[in-house]
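The form predicted alone is given below as one chain in structure tokens.
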Amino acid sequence: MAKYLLLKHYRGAPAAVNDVPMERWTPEEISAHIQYMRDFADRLERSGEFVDGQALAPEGLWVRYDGEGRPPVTDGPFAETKDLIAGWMVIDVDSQERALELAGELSAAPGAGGKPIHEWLEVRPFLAAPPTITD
């Protein structure tokens, strides 16, 4: 089994087929989308392929170390950057093909008008082992 991260983006990915921003959806459309995500996760949990998943708020900050005894440096709000992560799901599957199959299914979550979004999802494998450094 291999773990994969499925990333949903607010922006920064290619445009979805049903590219209506969520802030323009009706409450019913938002509820249908969330229910689809819950049902998808529940099904994967039953099959043993679900690890975790969360939706993220658009707010956030970039933070970095600025030296001993100094407060961390922040830059933000994060929402001003060009690429925002809307949420993520971690799956544990037998193959990359299965990860791609599930990501394709997840991209069909309903959006505006109840039609599938067909959004682009970023699929990233977990690093299986630390890279080996040779001289």
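Every value quoted in this text rests on a predicted model; they were computed, and no experiment measured them. Positions refer to the first chain, counted from 1. In this text, rigid core is short for the largest set of C-alphas that superpose within 1.5 Å between two forms. First, how it differs from the form predicted in complex with its partner chain.
Core-superposed comparison between these two forms: the C-alpha position of residue 48 differs by less than 2 Å.
The two forms, fitted on the rigid core, differ between these two forms by 2 Å or more at the CA of residue 26.
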Contents of the next structure:
Amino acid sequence: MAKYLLLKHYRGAPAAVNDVPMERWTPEEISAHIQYMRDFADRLERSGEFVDGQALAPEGLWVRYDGEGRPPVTDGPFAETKDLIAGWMVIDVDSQERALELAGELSAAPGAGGKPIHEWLEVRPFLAAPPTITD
Amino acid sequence: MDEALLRSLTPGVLGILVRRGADFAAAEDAVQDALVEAVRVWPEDPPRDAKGWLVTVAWRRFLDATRADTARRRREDLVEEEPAAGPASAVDDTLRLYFLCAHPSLTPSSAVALTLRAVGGLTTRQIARAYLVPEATMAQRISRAKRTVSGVRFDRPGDVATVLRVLYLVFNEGYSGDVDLAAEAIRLTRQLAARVDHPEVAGLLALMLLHHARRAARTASDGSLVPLAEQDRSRWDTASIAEGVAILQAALARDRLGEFQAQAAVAALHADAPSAEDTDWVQIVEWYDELVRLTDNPVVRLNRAVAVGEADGPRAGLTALAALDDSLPRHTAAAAYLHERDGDLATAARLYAEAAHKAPDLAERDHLTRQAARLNARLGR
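Given the form predicted alone above, I would also like to look at the protein as it appears in the form predicted in complex with its partner chain.
After this comes the whole thing, all chains and molecules, with the earlier chain placed first.
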């Protein structure tokens, strides 16, 4: 088993095929989208592949150390062009193929017009100690 | 083994050890040992006096641990100085714990964790699950809190307001895992109300009961938020509402108004209304005026502006809102709502989308996005 991080982007990812902002969907389309994501997570929980998932607020700040005794400098909100993570899900799967399969499925969540959004998801494997090879 | 019984006895036992002069952290360890022992022994050999048994075992554990300690002499002196353990009312001992756990030297999150552990008798694992943090993290938080209050001696009553704030924090955390924190907060506030004769304690209890009574109606089956006006009022818990109103009325009759009583009065007016249209908004605005006078809290002013919008029309609400800092939480959402009621759907749709962007949690964000979507659909875009 290996863990993968699936990243959803507010901004910074290539444009989705069905790229309509959510507030331009109908309330029913929004419900269908949310239900799809919820069902997806539930199913992965039952298959033992779900680890964790959280949505993030769009507002963020940059902070850095700025010398002894000086306050950290914060710079925000982000400029409109910045890459921005909307949320993430961690899955624990048997193979990279399975991770890609699941990411593809998540990207097919329905959006405007009830059609899949086809949004790009970023899939990042976790760094971990290599598994012991027994065969 | 009756877990509920053990949980209800724990704070009293802990309180007695603390009163006898045991350091809080050591007393807590000793009580935990006694509980483990109870779980082992009681099924075979149930005690006649459960609490007395726990006190005896815990006190013996505490003495053993104290004697084994390097600072033995000093602590033994402390124990010697204490008067012999006589029968004392359990009431004062548990009360002492409330004040200890809400001690001003603790951060709010530590105070909350310690209260749930010491007064509520919850396990570290239950508290960790409720707050969605790893058990090891919560264990550290609790032991740090115990160290902070160890050595604090309790010879005078603490600040009731601080205790109430801690209980309200617990209530507002909602729930997850196997512990419903809102129900737990109500249970603890009931205990406190039975021990402290203070109208604000009653006010907080009434407020919690009135909010809790509406919980089932607040979310739809798919988890989405249902605003007050659209809630199915037949799903409100009428027994809880009746109890909350009765407690509130008794508190108000004492004429020592405080913030919690005033908030409970607003909640009672909502709970009393047979339908959203029949809500007595004029009286609600009057209670918000009281709250502004008592707290001068900008969030209260924001809620007041929304109530003014209902009582005197959306224009009046927008005027009240305009006087407030627009960076306040939910300011944009309130403006969107009032603009919609005023008939300016385009502005309302734009503001709902903006409010969704700033929403503090997922349910609220989804709700506001839906509001924007609903108006955009009506505007044909």
